[in-house]
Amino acid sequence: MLQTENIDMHFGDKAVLKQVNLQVEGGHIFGLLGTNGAGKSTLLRIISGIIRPVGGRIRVNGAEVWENPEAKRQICYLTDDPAFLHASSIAQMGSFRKAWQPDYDLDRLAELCERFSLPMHEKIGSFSKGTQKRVQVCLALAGRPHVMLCDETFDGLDPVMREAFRRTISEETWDRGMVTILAGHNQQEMEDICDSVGFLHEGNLLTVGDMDTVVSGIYRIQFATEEPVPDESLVSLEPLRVQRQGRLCVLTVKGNREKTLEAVKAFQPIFSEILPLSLEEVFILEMEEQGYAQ
């Protein structure tokens, strides 16, 4: 398990991270979205131990993170700009792995290579940046970390590579426990991988939850009348959005469901029906509450 608490982290006097608090069960992975800016990188950083906060502890597995050579050993931090030795090959950095992580694993990592066509025994230097996220991913699984910590780790892959990494790391961190977190601005693939999401804005961690519920918290109802509701009418149900066309009336409301539905029967609706939104959807309201880009 991984345990973030009160994290507290400023540059100077700017503010990055304020009161982080966040728990992920292994075996769970977890999506990290956020605006420009909003110190998703700065809270990896943290996690993994490379940077120590102002304020606040992580734990792994009930072990203090910091200055804990043990507890970094089970985190792996994959950069959105992998790092490697570049005139080394896949098999030398394996076994450069291996010279600090004696458990490291090499057949894994041979068999991760082939599974994804990559030559052992080239420089990694010459290979294109989207064949180095794959190489860099590879490294990592090979390593079996219990928490693994991505940072925009898929972009640069074709659709292809793409889906074959997701299922990947999908299977690793169900069957070995791992934790995962995906930090990134693709909500359609967190979407369709992560388990529970949050939304990181200038520094604070809000909206977390499991993916149903958080996409269920805010939809879209529509129905339509005899006649049109009044503006005013609306009002009690709180809407984000109003939109109309005709008799039509489509609200985007965040709360509770059968409230909602019980307040438009009110209307006598000719008919009416709740309508999903996607995670992106979501993200975007929930932005736009907060006051971004407005």
Second form
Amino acid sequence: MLQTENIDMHFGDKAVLKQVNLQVEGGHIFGLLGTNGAGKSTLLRIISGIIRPVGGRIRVNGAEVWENPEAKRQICYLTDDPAFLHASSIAQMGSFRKAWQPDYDLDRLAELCERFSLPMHEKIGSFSKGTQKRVQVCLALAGRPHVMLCDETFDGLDPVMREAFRRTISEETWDRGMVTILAGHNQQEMEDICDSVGFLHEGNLLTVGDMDTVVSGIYRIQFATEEPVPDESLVSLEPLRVQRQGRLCVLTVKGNREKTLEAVKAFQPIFSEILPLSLEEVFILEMEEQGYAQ
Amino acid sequence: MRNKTRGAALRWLLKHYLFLAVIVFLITFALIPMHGSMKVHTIGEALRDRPEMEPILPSTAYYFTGELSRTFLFFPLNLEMLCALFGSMGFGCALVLFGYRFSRKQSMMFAGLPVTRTRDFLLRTAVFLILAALPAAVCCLGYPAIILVSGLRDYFDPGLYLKECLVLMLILMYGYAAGALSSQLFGSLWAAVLGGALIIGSLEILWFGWSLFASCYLQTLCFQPIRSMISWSPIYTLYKGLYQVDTFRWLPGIAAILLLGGLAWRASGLNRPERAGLTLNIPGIEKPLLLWATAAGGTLGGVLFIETFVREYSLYLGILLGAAGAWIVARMLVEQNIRLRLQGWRGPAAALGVMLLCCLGLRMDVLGLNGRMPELGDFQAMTVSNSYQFARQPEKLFRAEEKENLAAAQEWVRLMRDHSADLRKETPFVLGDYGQRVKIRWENRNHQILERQYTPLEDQTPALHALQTLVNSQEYRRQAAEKVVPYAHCSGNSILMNGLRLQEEDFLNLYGFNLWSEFDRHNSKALGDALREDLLDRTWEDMQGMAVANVYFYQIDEVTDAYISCPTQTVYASDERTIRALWGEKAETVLAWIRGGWADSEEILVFRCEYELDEEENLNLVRYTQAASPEEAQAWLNRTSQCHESLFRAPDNQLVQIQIYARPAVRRWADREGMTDLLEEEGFWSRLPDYNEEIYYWLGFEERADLPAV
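Given the form predicted on its own above, I would also like to look at the protein as it appears in the form predicted in complex with the partner chain.
Below, the chain from earlier opens the complete complex, with every other chain and molecule after it.
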């Protein structure tokens, strides 16, 4: 299990993370969505023990991570911009990892490289950015980490590799009880594979929960009435958005669906139905509610 | 698991940085006298081929030693370069080992490894010791091993060599410690290099600079800025250690290595990988660093300005400009932006203000250091040394311990102190060589030392009684006699006969013997013995007479044939034993000459000439008078100093000289110039000063201004 307790982080006078609390069980994939500059990468670096938070703690299976080699050995952080030793090959990077992590599986690395068509003995620096990301993922998986932190890892991969790596990570997560955190902007992808999701905005973790609950937490309800319903009558529903086309009214609402339906029935609609939103739409609405980009 | 990880990580680091060992080994190989080790075969053959009973001359041994100590370099390597190279090598090794910290990506990658940062620091330091220090040490030890195995122990000093190697290894480690600290504090390569220079050099600059400033104002304190750095500065002690291995002080260098290394280790735990690429890697050190840079820059500016312009105002101007410039440049470097916002100037301005106030405090001598001297009874010994030898003063160094002598010396020193204070009122700021100084060192019963230096009195009259007491004491005479080198070689041309009032050639022509004396190691001993006996009898009154000669003694190094100068000894007319040792059976003639016989000769003509300086600072002869009698001539001479470079002068626009002409010399001049007819002119011989610019055959003595006018 991965647990963050009241994580605070400042860079100079600027607060980057504010009292971030998070808990992800083993065998779960957590999606971390956030606006630009929300603090996603910073949070992942703190979790991986690269940066020390100003306040709070990170625990992996109960052990604190900061300056704890045993805990850090269980964590692997995949940056958005992969870093390798100068003029090194995959084999050399494997040896490098093995030197600092005795249980690193070089055979597994070779197997992954073969599976994803990666040459073991060529200089990584000569690879394309997308290929370097593939190398990064293979190097990470060969270490069989307990916690895998992916920061926009799949960006830059072609759809085939994307799907292949998503499948591999999902299998690893479920089979070995790994904790996986995917940070990025690709909501569609996250909706497909993540078990839970959180929204990070200006250092605050606003929404955390399992995917279904978060996605269904905001929805649209559209209904038609004989006469247009005045705006004052809709206030009680606390709509996030109101769209009208003649007698058709579409409300974007947050809250309990049954209660909302009951409230709409009071208007004696000709018809009414609930329309689910995508994760992306939910994210946009949540951020708009926070005043982002208005 | 932990040990397994540590071993694997160390092995990986050693493999990854193996090239360091090669580079360090090659550089060290080039710098140590490995080329000399190639000569062992040749020298060995030469030794085997010589006849068995033939001794090895010192010069041959010296040659062998020189051959064995050659390096592979095509240019001569001085110790400064050796020091700089080894220090730079250590610094460079640190930058290579910790170079990943200058790249954000690399820094993050290594920070994500399952190892603590301090452990990582220690692992890399172990790599340095194994891959740099060890190869350098092995290379250094290889050379003596070759020499000793070849049986050439006699031409090689292993103890000295090994000490030098140890000093070099300390220099290497000092460079590494400084580089390691720089790498932790600064986030980019250029910042680490500049920052390293600041770490290494700023303390030296601050100490040297403020010692120099203090020496300009606190003129009675025995400041020597360079020398004051030696006793504590790790760089200077390490550098000087190469020159003077036997007197090398280990503590400053080792302490600095441990301190810098400890600070680097501590800083490694505070290192922020997210700040890689920025100038400063550790937040919160910006303000102290800017203050430090301001102080160092101001001090350096002060040093450069006063060395260039040698004026008091230049010190303040230099501090101001140096501090401002250093702060601006440091801000630009820290913010990585040449466009400067004028924020945060208060701290550096306060630092500048403190420096200027310190200078004012020195000028006003707020602590009263210049005038401080112990009371009689508070000390048990006083040592006096003279940086300049001149007449009418005790010579060189003496040490007073007897009560009466202490009182006399203290009185004399008090007069000098007051005189120095008067001079300081006119010139509070003096840079550089002060000329003549008398240095005093008081010791109390606890062997604590107080040292001061004073300008000697221009008018010795107030101190006459004290000086007489000192010079006439057995303590002083005994010490003077002990200074005569027991054995020395005194070359013939080392006797200057300032007091004999004639040049050597003229004396030879008049008296038929050569004043130059040749002394070898046998009769120079006799000369030394005679001089010691005369010194034990010499009184103050004896020293008021004209000095007859200055005798230079030398010792000769038997190996290198180099001359080692010994203190010069002055011979007075009262030193009859010495005069006899110098001139043997001719001594009586010389003594008679000295005591006035010279003036009795008809061949000698003496004139008292008065000159005045004109507007263009040319000396113009105003009037002259010929001595009416030998007694008058002797009386004139008694009023003069004994040499041309006199401390005693007539009023600024006047010069009074006693000119001595020898008739044979004038005749030689006339013969050479074809002007023999001039000699027959009436009154020519009484008008000799009119021709002094042409004749040039006279000795001139300037009349002392401290005596009543004629």
